[in-house]
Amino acid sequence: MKENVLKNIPLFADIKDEILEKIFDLVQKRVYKRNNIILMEEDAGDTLFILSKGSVKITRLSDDGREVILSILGDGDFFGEMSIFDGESRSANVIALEDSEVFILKRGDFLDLLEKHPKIAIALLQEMAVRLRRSDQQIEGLSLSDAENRIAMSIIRLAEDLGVIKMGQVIINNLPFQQDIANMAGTSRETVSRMLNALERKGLIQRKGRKLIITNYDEFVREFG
């Protein structure tokens, strides 16, 4: 049933099937190939994007033209909500990290849903609070930690956003490229490569192609979180 597609999205997890069916009729589906630009900073914004499949990176350019990755989002995440509320232009770029599918909801339709279904508004506020807390932690980590710790903290963020936990391990099936991790951590690709090799030698991670396994997630967080 088509409402099952939305049921897997946390924003709509507590909504009844008959309501989900009406929401599904409001959304438009779009597909983006890897490296496609979904949103550009300063674009006008009147739509909410809900990521139903794939992953994207939220980026801005530094004063010297370097890409800075603010966040990486995976299945079930949403973006574009800030422009929905304040009517301002987009505050960052959004680029597909892999082939991705998104649902698009117009501003008027989304605000109407929030008014009629407070559970959606509560889920939205909870997620925005989590993102704000993570942003504060990211700023603190970038300012106080050395490059290797920043890389480890970026891996923890990726585990939270993209990972699947199983028996104490966290599996990230499509690890972003090393340059993307470097852009998250504010360091170089070479430093990321060196750090990943060191973590693997210590037995803290395993790598199989694009798959990364944190062998003991609790231990990893205790050491670097």
Second form
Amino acid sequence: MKENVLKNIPLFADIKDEILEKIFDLVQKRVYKRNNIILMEEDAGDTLFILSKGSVKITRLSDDGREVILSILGDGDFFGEMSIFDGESRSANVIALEDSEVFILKRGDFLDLLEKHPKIAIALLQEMAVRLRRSDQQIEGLSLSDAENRIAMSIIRLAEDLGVIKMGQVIINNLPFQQDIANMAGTSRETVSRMLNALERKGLIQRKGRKLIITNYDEFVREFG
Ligand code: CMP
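Beyond the form predicted alone, can we have the form predicted in complex with ligand CMP?
The complete assembly is shown below, putting the previous chain first.
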């Protein structure tokens, strides 16, 4: 059934099938290749995006032109809500980290859904609270810790955002490139490379191609979280 594709979206977790069917009629599907720009900072924005497949990075440019990664979003996450609510231009760039698929919903239709289905509004507020907490942690982390700790904290964020937990291990199947991790942690690619090698030597992580396994996630969080 066509509404099934919306079932795995956390925003619509408590919504009945017949309503999902109506929502499905409102959305437009779009696909992006890896590295495609989906949204540009300063663009006017009146659409909500729901990521049905893939992952994206949320970025801004620092004054000296470096990319700063504010967050990474994965399957089922939404973005573009900020401009809808405050009427300002897009607050950040959104770039596909891998081939991705999105559903796009117009501002008016989205606001209408929130009015008619408070459960969607509550799920949205919950997610926005999670994002604010993470941003608070990121601010604390950037100002307090050294580069190695910031890299470890970025790996924990990636595990939370993109990882799959299996018997105490966390597997991140499509690890972003080392330059992306560096841009999350505010450090250089070389430092990330050195740190990943050191973590691997200590047995805390394993790497196979683009896959990264955190061998014992609880221990990793205890050490760096
Ligand atoms: P909007 O400002 O419309 O366009 C850019 C989007 O990036 C924004 O809506 C949010 O959906 C998303 N975004 C901006 N900042 C963050 C952040 N710190 N964490 C997660 N998502 C963000």
